[in-house]
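What follows is one chain in structure tokens, specifically the form predicted alone.
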Amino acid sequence: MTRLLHVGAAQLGPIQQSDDRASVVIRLIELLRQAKAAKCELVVFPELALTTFFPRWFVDDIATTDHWYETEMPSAVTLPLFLEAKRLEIGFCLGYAELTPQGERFNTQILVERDGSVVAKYRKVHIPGHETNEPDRPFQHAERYYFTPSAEGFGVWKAFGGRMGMMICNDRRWPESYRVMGLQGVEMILCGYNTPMHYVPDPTQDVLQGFHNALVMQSGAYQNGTFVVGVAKGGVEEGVLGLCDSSIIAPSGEILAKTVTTGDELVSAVCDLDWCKQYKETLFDFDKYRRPEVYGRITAQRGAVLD
């Protein structure tokens, strides 16, 4: 028995400032028709899908920012995406910049399902970044200012026939991520992302932005047996060229499918969930071969070497 699920990377071009929200989802919707062409069931797109990355401009009174953020989702502009991927029985994955009713500001991620019931929101945990103005910076990377840490954590959720997992770009970077949803029995992660090809605090890493990326999702997915599909919004956008190579990774750790341009771009693969246990149940086995009281002897031990 095989569950098959046919997943869409949707990446997104540049959005400049002066781009409306309208506009954008204009461009989101057209890449939703595409996925449907190409009988895709679930769509994902990028971290910060429907502005600008905002965070690289710092401002003294953060209130004035406030147009940038969601305060409800769907939004009247935003309904038609939604509408269109319900129309059309494909569910999708978005990111974008959320403020709650208490003030609070997060980057999130909501998943839709093909019927478009929201299966749940996700909000990043590892803001990367600063929190004060770097004015020698050539732009600002100030997430830190603009986003609370999620204390939420990472979830799993049943859709799509299957489990299904979410983190947002530098997620991605740390292995903790992957593992505590490889622990709940994940079997695909959704990852949109914006990540700039010049690395202010050490530059010697702009030449493996690309290579780095690919470091960590294919690690990711092959020590814990789960497909991982990683979204960019990407290109020159506001002067600053942002990574691209969207691309959707399987449970062993390979490409299935990589984007090509640094504009609007669907690339697709069909996911046979089941392939996962090839390695949940074999070499990932964690129930079998995972180790948790040696961590915890390690963890203490070097408490104790550092105190």
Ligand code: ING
The other form holds:
Amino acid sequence: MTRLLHVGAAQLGPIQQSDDRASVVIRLIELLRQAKAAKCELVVFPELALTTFFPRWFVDDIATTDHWYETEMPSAVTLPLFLEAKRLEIGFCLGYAELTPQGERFNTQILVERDGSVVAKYRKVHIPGHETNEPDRPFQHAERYYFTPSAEGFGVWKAFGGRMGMMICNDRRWPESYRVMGLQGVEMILCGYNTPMHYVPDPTQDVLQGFHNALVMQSGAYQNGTFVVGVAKGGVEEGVLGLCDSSIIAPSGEILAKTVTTGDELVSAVCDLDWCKQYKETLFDFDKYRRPEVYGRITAQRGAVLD
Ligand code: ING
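Having seen the form predicted alone, could you give me the form predicted in complex with the ligand?
Entire complex below, previous chain first.
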């Protein structure tokens, strides 16, 4: 049996501070139309896909940054995206900054089915960067100031004929993210990212950004028998160079499609979700081969080093 899902990775080039949401929605709709022409059923957009990556600046009064957040989804300015996707009968995954009525701030992704219904919402668990202003930096990465780490964890939802999961950017660097979804039988993980090439705490990692990006997503895919779709917002955004390399990765860990530009670019692949079984029912048959009774003693926290 095959369960084919034609998925698109819709990479965005830079969104400058002066680019308003309406102009970004026009770009997203253009990518949707390219996806339709390529016969995609699902399109994945990047993390924080509606605005510039505003955590690169620190402001003392966070209330002055509310305009970077969405208080409703869709809103009047994002509704055209939802309407066009429904008209084209394409589902999508969209990352954005969420400000709740209670004043909570999350780095959020939603999954919308082909009929326009919102299937799922995921809020970023692993928040990188720093909480306070670091004026000596060439640019800030103050996500821990602007976003609350989610306590909701990683879910897996039945949609698009399979079992879909979501994670956001830094989540992809943590093996737990993949395994928590792997234990729920995930077959495709959707992940947007904004990754500066320059890593201020350790610049030796700069030249390895592309390698590390591929390493973590290919490993996570293989070790959990799942597809992974990683989608960048990259290029030079407000003077900061962001990694691109958006990719669609198979349960084998192989890269099925990868972008080659630093701008708006769609790549797609026909994914047979039954491919996952070739790993979930052999090498990574968790019920047969995993040893949680052994790992259980140390997985929750650091273990003591034995003398
Ligand atoms: N960004 C980064 C990421 O994990 C980062 C944080 C920046 C890591 C630069 C390494 C180098 O890809 C987000 N938004 O999580």
